[in-house]
Amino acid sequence: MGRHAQPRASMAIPRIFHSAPLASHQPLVLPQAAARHAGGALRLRPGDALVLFDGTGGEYPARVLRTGKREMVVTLDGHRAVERESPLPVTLAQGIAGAERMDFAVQKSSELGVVAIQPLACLRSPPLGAERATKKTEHWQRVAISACEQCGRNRIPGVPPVLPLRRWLTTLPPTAAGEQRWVLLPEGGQALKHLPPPNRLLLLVGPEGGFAPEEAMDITAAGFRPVALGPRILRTETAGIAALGAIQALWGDL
């Protein structure tokens, strides 16, 4: 293996998270929620292998042990200490878009490896209630954790409450060694290949029709750099996961 390879998850074993601590050689009762999928989606029947994690690190191969019409009884095996997780830091930072374009945004940087999703209601992006905030935030939340499902990570990248794009700024500490702070923009902005590497990164991203111009003087002002992708300018979705894919391929785990 290569000096970050890690080992690959099995596609053909099912992976579920249960929020609970799980120990070694212990039958489990799954959620009901769980139990659902693994029955009807997954199809799992006694004697099917699957994994599950609990998201402290690690995986605990398992085999069902017995349906019922809304439970699924499975017991584990020993604990194995494998983890997929990029040797680099980086949390998203996400101005919140129309909602198929957030659900991709969430997914698709959770499979690359972001250790965290932080949503920012932008002066352009779409109005949310507190309660439909939260609502959205929840859902998020179970994206990411399906996408880890999916990619074989055994760590869920926390998705925090909405917060408004100018108070996040300010609860932003100092930056500490080796962290860099950088902003997509389409213009003005420095090539990926010429900036200097990360030990740790917070890559802030904005809505459909991009931050408002008191915004961005705002984001200068609390440190972030200009970063450009090239000459042409993506769609909010598309920004952060090309970003996100250049940066694991320079310095990350790809």
Ligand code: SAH
Given for the second form:
Amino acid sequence: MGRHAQPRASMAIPRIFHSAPLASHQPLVLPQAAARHAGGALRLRPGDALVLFDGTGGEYPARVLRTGKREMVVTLDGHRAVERESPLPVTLAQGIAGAERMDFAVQKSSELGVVAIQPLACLRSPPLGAERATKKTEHWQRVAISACEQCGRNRIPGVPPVLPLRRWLTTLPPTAAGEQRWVLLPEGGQALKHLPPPNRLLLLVGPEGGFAPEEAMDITAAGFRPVALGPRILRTETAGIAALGAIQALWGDL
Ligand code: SAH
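Return the form predicted together with this ligand of this protein as a structure block, the form predicted on its own having already been given.
After this comes the whole thing, all chains and molecules, with the earlier chain placed first.
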């Protein structure tokens, strides 16, 4: 295990999120969607090993007991108290971009350990009605869950409801001690490596078209420090991922 305190997730054993609380040493009928996924894409058969987790911490090694047409019964062993969380909690506040870019940002930032992803409707975001915004939020939450199944995290990054950027800024509490707020801005920002080490970080990334000037003013007024990622303009999803990778390498667990 080297310097890593927690075991790395095994690539070979499928991991499935279960939204209701789990308990050790019990047979469990998997909900239909999970059973279909486990029996279909994952090809799990009686006797096969899997790992279940419910997002409240740790995981449960399990084994398939029976498979039916639409159901699967598994038996849980003991609880294993492993986490694969970064010591640096980062929340990604992401200006909403086009569908594939957003899915990419949610998936990759979950892999890189963010504790939450706040989708923000910016002036230059594609328009999104209230109903679609709710559907989208549910979809992004599912993307975050699959990323955790795949990468070994037992804690799911939350995806709160979409908020307009400037309304969201007014909901932020005063900055806590050791907390940093950084906004990625291609012009006028400092390089990451010259910034003070954060204990907790709120990282704001603009949509495809960037922030409107009036948004940028409100953002800096809310205590966000401008951060630049070198001389090249990155796509919004690249910018967030690149920053998260560098931040985890400098102050987290990469
Ligand atoms: N023409 C836009 C570019 C937007 S790129 C502009 O000038 O703002 C989309 C988002 O990615 C930006 O809002 C910013 O948050 C981030 N970004 C892209 N390249 C960056 C860089 N080199 N440094 C800092 N942030 C960057």
